[in-house]
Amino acid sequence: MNNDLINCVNINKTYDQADEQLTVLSNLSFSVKEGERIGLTGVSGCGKSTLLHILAGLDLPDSGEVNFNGKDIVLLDRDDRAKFRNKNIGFVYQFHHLLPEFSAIENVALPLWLSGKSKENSLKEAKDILDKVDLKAKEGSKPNQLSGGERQRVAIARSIINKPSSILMDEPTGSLDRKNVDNFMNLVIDLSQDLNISLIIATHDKNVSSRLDRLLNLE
């Protein structure tokens, strides 16, 4: 039985740069199984972030397929891709991208509000998720009142609030010290196992890549 969650087929992506075209991804094909933890490695500029954005439907390839459970998200229009992403994909950036005017609990609840859930129910679920990442005591704090490690945990909580099938992370530990990197990886791996969420993490950090099931090196 095929248990591939993600199946990419012949992904190509080029960008116009000055008077020439820069090929970032060329005929890239790979698959990710349900619950599998994958690392994307390679030098800066090799296409890791571009690939993550394509997997999330934030960008489109020039050609190729990006299949989630057999559905090619490349064929969806922008609105349908946004709905699909909100329901199925969590995204964690290096610098968390929390809204500064929102409290921790409001930042976590935001994807539920966007999907149409009531504020009361959204905040209740956000409270439960913050408890999972050991931030129950910080739910009313604004991002500038949190440490770097705490902000990333809020970002993780926000990424799993809609119970996605996969979480994509773009250099999520780049601004963390070694101790916080270890804490971060312990948390995301525990959550991945508990919730059967696939992880795809673009990283330069060997402390991150060594904890994953498989590495894809982009050249």
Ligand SMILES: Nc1ncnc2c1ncn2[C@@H]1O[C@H](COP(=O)(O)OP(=O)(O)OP(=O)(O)O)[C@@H](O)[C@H]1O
Given for the second form:
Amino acid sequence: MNNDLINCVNINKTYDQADEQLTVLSNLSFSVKEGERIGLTGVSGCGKSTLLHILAGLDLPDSGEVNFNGKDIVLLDRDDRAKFRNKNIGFVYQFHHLLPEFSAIENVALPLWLSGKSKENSLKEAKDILDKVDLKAKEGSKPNQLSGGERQRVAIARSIINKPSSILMDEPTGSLDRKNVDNFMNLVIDLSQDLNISLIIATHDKNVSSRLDRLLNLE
Ligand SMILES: Nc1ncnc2c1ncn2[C@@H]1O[C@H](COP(=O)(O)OP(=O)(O)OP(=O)(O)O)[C@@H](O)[C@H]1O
Ligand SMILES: [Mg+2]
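Same protein, different state: after the form predicted on its own, show the form predicted together with the named molecule.
Below: every chain and molecule of the assembly, starting with the one above.
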């Protein structure tokens, strides 16, 4: 605990838009410790999703370093970045992004299966993780048979199955009511503590940001 897990140095990101260039991130530097829980705040359009995608290796900065445990993921080729992501990072979106044709347990097992484990073992581990998020009884349900709060719990289960060192979340509670927001935060904070997972959560919700260790405001 308390070592730097993530260390970003002078990240720059500019988008080409129709008739102008839009600089979204300008010489942004910050670090995140192992197990630390951070909120990413700032007005709509300030670059929260852009930063999360760069941290996940889903997008590249124009310049700057994105170091995980001292290794700069910007320097990896596309395949190695995808492998890095599968192994080290969980991602949770506002609208769960679960696969509609697959059951809850299959959705949770998928990242493990994709990383090379047998289907049988992947499903076995997925069952244990669904138990952790209190959804064992719903393992056979498809996403459209689950409530919004349940879907987000399946999305959390999927994000932790590969035992990531960090989970990045983009407005994960944007579609939940107050009670489900509180349940969601209780669950992710417990998991973060038990498994020493860092959290980086982009949010507009004070009921989310007030529960985190530190806020990074991207104005
Ligand atoms: N692929 C792209 N091409 C051009 N411009 C983009 C692209 N992606 C994002 N932008 C622009 O970059 C800015 C930052 O977008 P981003 O999605 O990171 O904001 P955000 O802070 O997540 O906003 P919100 O709170 O609304 O989700 C916006 O002005 C957006 O229009
Ligand atoms: Mg966004």
